[in-house]
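Shown here is one chain on its own, the form predicted alone, set out as C-alpha cells.
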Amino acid sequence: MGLFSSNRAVWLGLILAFAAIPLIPGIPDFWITLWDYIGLYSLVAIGLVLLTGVGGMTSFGQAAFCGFGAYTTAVLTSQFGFSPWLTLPFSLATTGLAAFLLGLVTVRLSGHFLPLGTIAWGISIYYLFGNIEVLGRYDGISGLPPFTFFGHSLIDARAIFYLIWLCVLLAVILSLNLLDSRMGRAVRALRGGSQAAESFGVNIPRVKLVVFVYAALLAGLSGWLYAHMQRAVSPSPFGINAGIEYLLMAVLGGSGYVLGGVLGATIVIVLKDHLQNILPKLIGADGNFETIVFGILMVAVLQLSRNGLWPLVQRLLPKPAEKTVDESAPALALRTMPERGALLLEVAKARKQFGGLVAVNDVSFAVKAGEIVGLIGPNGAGKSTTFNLLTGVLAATSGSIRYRGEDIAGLKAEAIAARGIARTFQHVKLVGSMSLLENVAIGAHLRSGAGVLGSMLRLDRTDEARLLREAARQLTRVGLGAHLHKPAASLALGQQRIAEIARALCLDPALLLLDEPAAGLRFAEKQQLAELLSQLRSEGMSVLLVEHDMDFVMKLTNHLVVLDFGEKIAEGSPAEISVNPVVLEAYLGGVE
C-alpha cells in the first residue's frame, strides 16, 4: 500500500525501462513470448496474493477460472463472429458469475476443508471442460481470431506483449488500492482477526466472497489474453497442476505482497523453462523433474523467508511512504446518546448451554445510561460468555437481551456493532501485521460507506481521510498517538489493549464492553485507563467491566453483578458487594 505515492520517478523509470524490452535489438522472440507467460501468470499470481496471502483463503482452482473467461471468448469469436475486444465483459461476467456461485458455498468453509473445496471444484470444471461438445472436448477451440488494433494484428509477441503488461499494471494498482482502503483493512482482518473484525461491522462471508470473485476476475482476465495470444484454447492449461503452479508462484513470491505474485511468476516461468531444458540431460531421462525442484524450492522458502522472496527485493527499492493522518479533514458524525439514567441494556435470563455444559445460567441484570457496572467473577465465572452473547459472537439459548427497548438476542454481531455496542477481547485481537493507526481505523468500519470500486478507482479519499483522522484521534486520546505506525505486534501487551480500547472508541459506541482492560498494564497505566474511562462516563457512554483487579473495580464503578459458575450471586453497589459474604465465599473461600 502506498508503493507508488512516493518516488514516482524512480517507479516510472523502472516502468518505462521495461517496457522498452521488446524494442532493444537482439533480443530473441523466445525471450519476449516468456515474458508474455510470466503477464499472463502474474495476473492469476496478484489475485492469489489477495486470497491466499492476504485474505488467507487458500485456493488450488484458481486455473478453473483462467479457463472460464477463455472458452468464454472463444465460442464467442469462433461460433459467433465476435470481436476478441468485445468478448472481454462476456468473459468476465462468466468467470464472475461462476466465482460468485462457488464462491457461496467456498468462503464458508474453514481449516483445510477449504482448499480441499478447491481442489475438488477444480478438478470438476477442469473434467467439465474436456467433456461438453460445444468446447470442442478434449481436443478444445482452434482458430481463434488475434487482437488488431486499429487494423495492426497483434499476433506476435513483441505486439501482444503491451497489451498484456498494460493488463497487469492495471491489476498492480487496482488490488493496492483495494488494499489501502476501508475494504482492504477488511480483507486484511481476515487472516487472524476476523472475529474482532465482525465485532465492528464487518461483514466476513460477504468480504471472503468480494475478495474471492476478485481474484477470479483477475485469472478470467489472464484466460481472455491466453485464448487470442495463443489462438487455441483446450482444457490442458486450466487442470489443477496449473491450480498448484499459481498458488506456488504466490507463495515464492511474496503472498502477502501484491508485486510478490509478479515476481513469484517470473521466477516460476524463468526456472521452468530452463529445467526443462537442462534437468533431462543431467538425469538422462524424460520427465517433469522441474517439480522436484519446485518443491525443494518450496519448502526452502517457507523455513528461511516465510513471507516470500518478495521482502528481499524490497529492501532494494524505495521505501514506501507512511501512511499520512490529514488532520483537517471533516470529522465523523457522532451517535445520538440515550439520556442520562435512561434504561440502556436490559439483560433477562439469559442463558447459553453447550450440549450438557451451562454457561451461563438464567442472568439478569441492567446498565443504565452514563454508568460503569462492572461484571466481576472468579475465573471460569461465564463473564466472556455474557459478553459473547451480547456481542452477537454467540446465541443465546434462551431468554431476553434487550438494546434501548429492542431485542437484540438474535442478531449477528455486524448488526449489534451498528446499533453502537463496541467491546474489547480477554485475548487481545489485533492483527499484528498491521500498523496501529489502520488497526485501530477497523473500528470506524461502519461510519463509511465506500465500497469496492470505489476504493479501487480511489474516489474513497475524502472517507479514507476521515476514518484515518479518527483513528489517530482515538490513539491519541488514550496515549499511544506516538505509536501511530508501528505494527501491532510490537507493542507490548499492555499498549495492545490499550489500543483495542481505542479500536473500540471508533466505533462511537453507547456502550463500551471491556473484557480485562487493565490486565498487564501497570499502575500509572491503570490510573490513565481509568481517568479516560471517567472521563467517558461524564460524555454520556455506558460502560460494562469484565476486570479482576478488585481495586480498581471498586473505585470505578457504580454498579457490580457478580458470576459464579454461570450464575448470578449478588449484584448491587461496590460498598455493598465488598462486604457481601457470598462474594467473599467465592473469590476467597469465606469471610475470614
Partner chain sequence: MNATIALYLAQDGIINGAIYALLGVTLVLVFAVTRVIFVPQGEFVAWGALTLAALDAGSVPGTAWLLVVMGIAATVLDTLRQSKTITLHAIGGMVVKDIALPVLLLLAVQAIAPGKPALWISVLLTLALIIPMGPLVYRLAFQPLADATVLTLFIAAIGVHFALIGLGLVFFGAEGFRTTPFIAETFRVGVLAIKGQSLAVLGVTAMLLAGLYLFFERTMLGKALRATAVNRLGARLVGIPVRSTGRIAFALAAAIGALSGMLIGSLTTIYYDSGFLIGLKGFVAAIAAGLASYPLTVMAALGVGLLEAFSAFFASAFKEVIVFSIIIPLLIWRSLKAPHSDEEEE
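Please show me the structure of the same protein in the form predicted in complex with its partner chain, now that we have looked at it in the form predicted alone.
Excluded here are partners and other molecules; the one chain stands alone.
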C-alpha cells in the first residue's frame, strides 16, 4: 500500500526504464510482442488478484469476460463501422452487465460454489461464442481495424506496447488506490473477517459484487485491446483453459499482491513461449504439453509458497512507507447520545429456537443509558446467542427488541450498526494480515461515504484521513497506540480483544456489546480495561457485557442479568445476585 506515495522516484525510474525498452535498437520485434501479451494478460491477472487473493473469491471464468469485451468491439467495428476507440464504453458495458448478472447469482454463495459456477459458465460461454452466427461461429471475426492514433495505425508491436502498458499502469494505480481506502478495507475483510465487517455496517454482498464487476471490467478491457491487436477474435482464447491459465498467473505471482498479477503473467507467458518451443521437440509430437508444467507448477506453488512469488521480489524493492496518521484531520461528527438514565434497550420475551432446541427462552431485560449491565451465566446459557439476536447476526424466533424506542428485531446487522450498536466477538475476528490501524478503521466504516470510484481517483483523502485519525485515537485510548502499524495477527490474543473494543468505539456507539472482553488478559490489563469501561460509562455510553470473570463483573456493573439454559433465572444489582440462591445453585450445583 502507499506504493506510489512514497519512493515515487524509484517507481518513476522503473516505469521510465520499462517504457524505454521498445526504443532500444536491436531488441527483436518478437520480444516486444511477448511484452504486449504480458500486458494484456496482466490486466486480467490484476483483476483476479483483487478477486481471489484479496477478496477470497475465485473465478475460472475471467477469460469469458475477455471474450465479452473482445466480441463486442469486433461486432461493432466490423459490422457497424465504429472506430475502435469508440467501442470501449460498449465493451466495458457488456462485460460489466454480464458480470453484474452472473455475480448477482453467485457471489452470495459460500466458498467453492462460486468457482464451480465460473467453470460452468466459462465452458458454456465458449460454446455460445462458437455457435452464434453473428459472431462467426468457431471461425470468429477477422479483419478488424487496428487502433489509430493521429493518423498512425498501431499495427506495429512497438506502437501498441505503450497503449497496453498505459492501461496496465492505470489498472495498477487504480487497484492500489482502491485497496488503500474505506471500500478497500471492506474488500480485504472479505477473507476471514466478513462477519465482523458486516456488524460495522459493511454490505458484504455489495462489496463482493463490486470486486467481481471490477475484475471483470479489467478482463473486458484486456479483451478490447486484444481484439484490435490481433485484429481478429475467435472463441478459443476465451475458453476454460485460458481461464485456468489466468488463475495460475494470479496464484504464481502471489494472489494477495496487485503487482503479483503482473509478475505471474510475465512468468506464465515467457514460460509458455519457451515450453511451446522445447516440449514438442522433446516429446516428438505437436500439442499443448506446457499444461503439464503449468499444472505441476500450480500445485507446487500452493504447497511451497502459498503467497506466491511476489513476496520474494518485494524484498528487493524499497519498503513501502508506513501509513501516516494526520493528527490535524478534523474529528468525525458524533452521534447525539441518549439522556443518562433513559431506557436504551428493552428486550421483551426474546426467543431463539434452533429446531427443537430453545437457545434463548423468552428472555426479557432492559439497559438504561449510562449503565454497565452484565449478562452472566454458565457455559451454554444462551449469552452469545442473545448477543447475536441483538446485533442482527441471528433473527429472533419471536419477541421484541426495542432500541431507543424502535423495534430492531429482524433488522440486518448493518442496519443495527447504523443505529449505534457496536460489538466485539467472543472469538476474535480481526483480519490477521491487515494492520491494527486499518482493522480498527473498519469500525468507522459508516461514518464516511467514500465510494469505489472516489477512492480509485483519490478523491477520498480528506475523509480517509479523518477515519484513520479516529482509528488511531481509539487505539491510543485503549492503550494500543504503540502498535498501530503492526499486523493484527502479531499481537497477543488479549491485545486483539482490546483492539476489537477500539474498533467498536470507532462506530461512535451509544450501546457497546462486549463478549468476554477480559478473557486472556493479565491482571493489570484487566484493571486498565475496567478503568476504560468506567470512563466510557461516565461519558454516557452504555455497555452490555458478557463475562466469566466474576470479580471483574461484580466490581464494574450496575445491574446483572443471569441466564441458565436459555432462561433468565435472576436479575438485580451485583450485591443481590451474589447472594441469590437460584444463581448460586446454577453456578455451583444445588446445596444438598
